[in-house]
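For reference, the chain that follows is the form predicted alone, supplied as structure tokens.
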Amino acid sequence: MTANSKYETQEHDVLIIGAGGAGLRAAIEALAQGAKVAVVCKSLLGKAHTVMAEGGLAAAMANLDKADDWRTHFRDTMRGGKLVNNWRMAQLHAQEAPDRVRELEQWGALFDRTESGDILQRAFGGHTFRRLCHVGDRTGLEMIRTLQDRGVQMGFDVFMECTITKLLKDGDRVSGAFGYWRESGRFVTFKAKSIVIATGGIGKSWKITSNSWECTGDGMALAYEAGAELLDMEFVQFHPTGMVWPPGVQGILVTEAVRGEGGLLRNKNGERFMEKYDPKKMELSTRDVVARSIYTEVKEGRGTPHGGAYLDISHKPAEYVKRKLPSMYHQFKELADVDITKGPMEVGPTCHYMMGGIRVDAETGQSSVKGLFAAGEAAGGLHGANRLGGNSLSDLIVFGRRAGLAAAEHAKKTAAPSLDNAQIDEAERQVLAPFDRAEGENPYTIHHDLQDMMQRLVGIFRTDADLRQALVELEKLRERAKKMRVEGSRLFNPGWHLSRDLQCMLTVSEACTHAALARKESRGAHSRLDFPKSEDVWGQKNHVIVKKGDAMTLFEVPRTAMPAELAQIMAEDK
């Protein structure tokens, strides 16, 4: 039987797994060059986790700060990064980001305005410049807004609620996608040349994570099954203020915009610590720097009531805080019943963003793997060991339309694929598998230790002890994995969505503690309690992991030289 019968098979030039901003933007790009584009999401289309980037995206446009220019914005990234970033990225990433916010604007983006009606920027931790363009606190909804209508505009076909299960190879090339509709769980075959992958991150294997039930690491664990490399999968980034209290609310992201903004960060004895730790930047300081700080005073002893630090804007006028801040005071007034005009919020480090992910081509976004690409936060290599608020979203738009540009000239000289029958099976049995046994463990207890135990030993300090015994626990909890149950039918089943979503999470697990363990020093956002220094000897090199036969093999690649011109900036202090 042919797989064409069996299932419903959608063909496309360029598959986008994700309808986030980078997946919007290479579907742009794609479709631009004449390609036929099918972007996929799990979730509804303009529900992707970029709506939650609130701050703004980094861009050196020099609108308030004319000394603002590329080279400045590369080596405030470079250094955030602790020099472990892909340099080329990070060169194209500050060059690029100006025009890519130009393009937004053209496209009807509405940015908030300066007195002479250029593009507002605000200044964010690790900046030199105030570089981020920003839309209130709501950036990234009006950024999805506007690049999820040109994209319907041009013409993308969309496929919502439908999860890929599976990447198919033709050889040694992608051929497509099996995965299947959540709603009916009805299964359905994807057939293209080119398939990029822009499913986001990985947060929800912690506890306290900023992000929503879709960042379960689908991507980097459909790009690793089918052979691609991951990259720097040790540095995840704890965002420094995420609300604490209600316990329903916990982890929720309060945007550094706040800081932008003035706000100040005290303990419970009203000293503001940040003099302590960072005299020079105070709470402007780099996102891992901060996080930590708090997550210090909290253990010894000067902590809020509910774990956490004081983050303090009601110095502001009330009517400022309400014009700059407009979803955070909304935020913290309906769900926590604190008026920010007049008091505190109760904040602690929140699991938020992870910089390794797919290793990519700088120029292309292609992976080790012929015809799979990848953008965003799924792809690794721009932020090195710790990411700069705004880098992200202008990451989204530089890279998406690479990712987008490259895949479509791929599809272009690139016959189409044939699906292996073998390889649709195969991915069938996977998924229904669960179904399948009489007895075993819910979906849900294994995934609650999971987040339990990722964030007791793989969190914000790691040491040697922990970092083993988690390993230890991800092959106890793969073991429970493999006979966990699931009840009732495929229709619109949680549990079912969530077996598949769990094998995601015990992957780049698994990858993030073997990368942690590996790097016996501290830097960025990685830090070893064992190790609490910078090496030079671990800036020169970076981690990969890549799948030999059933194991996961983790090697050493050493950093490429910068050129001459590139080095020369970084010397430079302005």
Second form
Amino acid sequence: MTANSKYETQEHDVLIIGAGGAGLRAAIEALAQGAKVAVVCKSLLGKAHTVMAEGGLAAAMANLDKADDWRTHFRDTMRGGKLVNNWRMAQLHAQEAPDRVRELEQWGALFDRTESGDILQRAFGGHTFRRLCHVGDRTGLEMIRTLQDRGVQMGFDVFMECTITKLLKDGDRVSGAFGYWRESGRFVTFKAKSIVIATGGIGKSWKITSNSWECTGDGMALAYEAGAELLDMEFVQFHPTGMVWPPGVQGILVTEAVRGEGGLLRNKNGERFMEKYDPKKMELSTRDVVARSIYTEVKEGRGTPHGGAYLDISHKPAEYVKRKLPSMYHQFKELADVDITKGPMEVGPTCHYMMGGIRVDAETGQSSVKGLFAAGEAAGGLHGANRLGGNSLSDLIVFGRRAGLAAAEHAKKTAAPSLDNAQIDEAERQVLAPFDRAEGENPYTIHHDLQDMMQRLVGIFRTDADLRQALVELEKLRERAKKMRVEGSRLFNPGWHLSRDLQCMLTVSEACTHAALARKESRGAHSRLDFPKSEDVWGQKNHVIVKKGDAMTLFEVPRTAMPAELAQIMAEDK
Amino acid sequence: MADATLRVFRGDREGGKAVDYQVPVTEGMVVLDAIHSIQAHQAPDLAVRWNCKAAKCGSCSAEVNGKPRLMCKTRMDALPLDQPITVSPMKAFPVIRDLVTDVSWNYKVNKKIPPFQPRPGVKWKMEQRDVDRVQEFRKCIECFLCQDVCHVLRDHDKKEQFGGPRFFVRVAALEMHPLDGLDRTRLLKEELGIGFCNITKCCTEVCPEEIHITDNAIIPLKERVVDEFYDPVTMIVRKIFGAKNT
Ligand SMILES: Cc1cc2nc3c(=O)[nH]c(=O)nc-3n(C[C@H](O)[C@H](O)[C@H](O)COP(=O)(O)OP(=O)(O)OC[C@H]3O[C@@H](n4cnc5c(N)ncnc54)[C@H](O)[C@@H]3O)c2cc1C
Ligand code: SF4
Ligand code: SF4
Ligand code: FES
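Please give the corresponding structure for the form predicted in complex with the partner chain, as opposed to the form predicted alone shown earlier.
Starting with the chain above, the whole complex follows.
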């Protein structure tokens, strides 16, 4: 083992992979602890997926509904997650979100206001009270800009357009990471005492998705390869309302805020079909329920011309719609030739969010590998089987902060690790292999087929036969990926970049399929046609996936009982 | 539908040339879709930045038929398809490869701007009407199209002396924040060179977020600079005490 790698090496106390809300909040906290912090991201700073979040961030501030408090938020989150959430995370999240929001405001964020000058909150599916702090329908932009500016001023080192392809280890702990500059294709190594994974979601494995090219599950795959455990990988959220037309925008999100602001869902016969599926909550039922309802309406022949449902907000005054949902107004007007103040949108389910992820300790975000932490969408546990809208942005700032804090503390107690050149050579070989082949398939076709397959076989409704078939197909895709070839140079080469991201997508897709096959019941976002009911026994356990030798292995972990205080909250009903 | 010809710049810092690609046009297609189609079927190494495909992240900036645009928001059916559509990288920034440019200068300018600093002892209450005008500026998605079109940067390359419209918008958001307590006029005058702007309004015209950059940000900021630096009383004081640190 040698101390120095043969490539450019950056040395820090804490390395944060990902510059979305979770990564940036972690960085700010680690900096506040006096750590030397690096943030690495695949895109430019400020372009992470968080920037696209629209509807808002959930925190029981009780600015409008005085009866709201953390207990209700906790209960809503657990119920929305069908009770397989990590209850300690749900508790911390509900308790700390309001302070984290106030902090954003003190760092310059400007939320929409109530009459009395406080932060305005809107209704969202599954939340008992009006709870989502928002800025029109561009809340994520406000959040990322605020955090970005704060971090820049505090002085983190940002390494943009750099993709990490491997975590490096020193014995049983992490020692750093290996990656390439997207621009030049040159390699770089990072040496760090603690690493926080904040790489976001995995939606790019599906054909119809609201996620950007970045969401290829890299962090989960890297952590898995480094020996960390993945939790609840079967729970993938399909958001009920994505655009369905025109083809180029299929899957792009239509924020739940449309329904939060009073939007109505109808089928082609003009029926408000949610009456059949959830007469009490109607359009504001939880996402899993609304997504299945739309899917069922379409399947049974009551869909719109382009295979969706109608979502209509045009009964509200045009000025109001433009003010509260400006980006939806523009999105439909410019991309679909629809004026949403005058007529309905066509919407259908789109792959949106990964509830599962790296298994972490609730208080610290520590994974099962020493020195490796995770937060945000890349971490699992908080949302259980189904995430409530708005609970992701709050998750990012609550657990981003906690992971940053713990990572900095861990770094203080730890001696500098050393990098192992054999691991670096191996990482280099993996990344360059597609260039060495004289012939082979282009990564775009393999990605296309993967998306097609996951959409067909591991979608909203699942069956034993489909999931088994999916595993067979994944094996074939993996074989094809072993032989793929990329053309051109290493200079900003998207084909090459995809060849790497594809490996991560294959890993997380496989984990998702294994877990989905094993869970023989329906719960939250996981719907099995062959096991349509939720079963109590399944409510008592979660799935964990870990690498044993070269094989992906799955085991069940029993859930621990809630302390009496929390059980009491769950028993109360308001 | 018919095919379109896209004439895309291919090259790097060393130079390059425009290459023609035939792309089948589908309903509702945007220029970014056409670029992706070229990537998937003809040139897998064609470099382009994008993230959201919904005009929310400001990554896919380029010049379509010579006009600074977001590619994800530019409909093919709004372009004359009987002629080749040219797609080139932003001109005001150095090319890295194909449609990707080096925008790092913008991040350097941003670092010079002191962040929000609440006045001591403020109450965290704000009226929506006071927040409205700042929220307009906070809509900025950092696409840098305004920077690309501004002649001070595009034709005169005054990157050392001039911050550009994007950063006037950012300073305006801070200066007009109801609870902010800092004064950034000296920065505007001396480091961001707001005086170079001669209010051509080209930046406002290209802003995909429809921010009234000139009217609502630049002009009020220019007025502040004038008030502070060229106000007769202040001028006299300066003359007497020397202009050393002004
Ligand atoms: C359209 C849309 C709207 C949404 N609206 C809402 C909403 O209103 N409310 C809500 O609560 N949630 C919403 N969500 C969900 C929420 O936005 C995301 O879950 C959340 O932003 C994820 O944040 P993150 O910090 O975990 O990761 P991200 O913001 O996804 O950031 C991931 C970061 O990791 C980096 N990265 C990834 N892989 C690598 C690698 N290999 N090497 C280096 N860097 C890497 C990326 O470059 C990026 O910087 C929405 C999601 C979508 C798609
Ligand atoms: S108005 Fe000023 S900043 Fe805007 S383009 Fe013209 S000169 Fe540049
Ligand atoms: S002000 Fe407008 S044009 Fe300029 S960077 Fe921001 S969004 Fe783009
Ligand atoms: S891809 Fe985000 S603005 Fe075009």
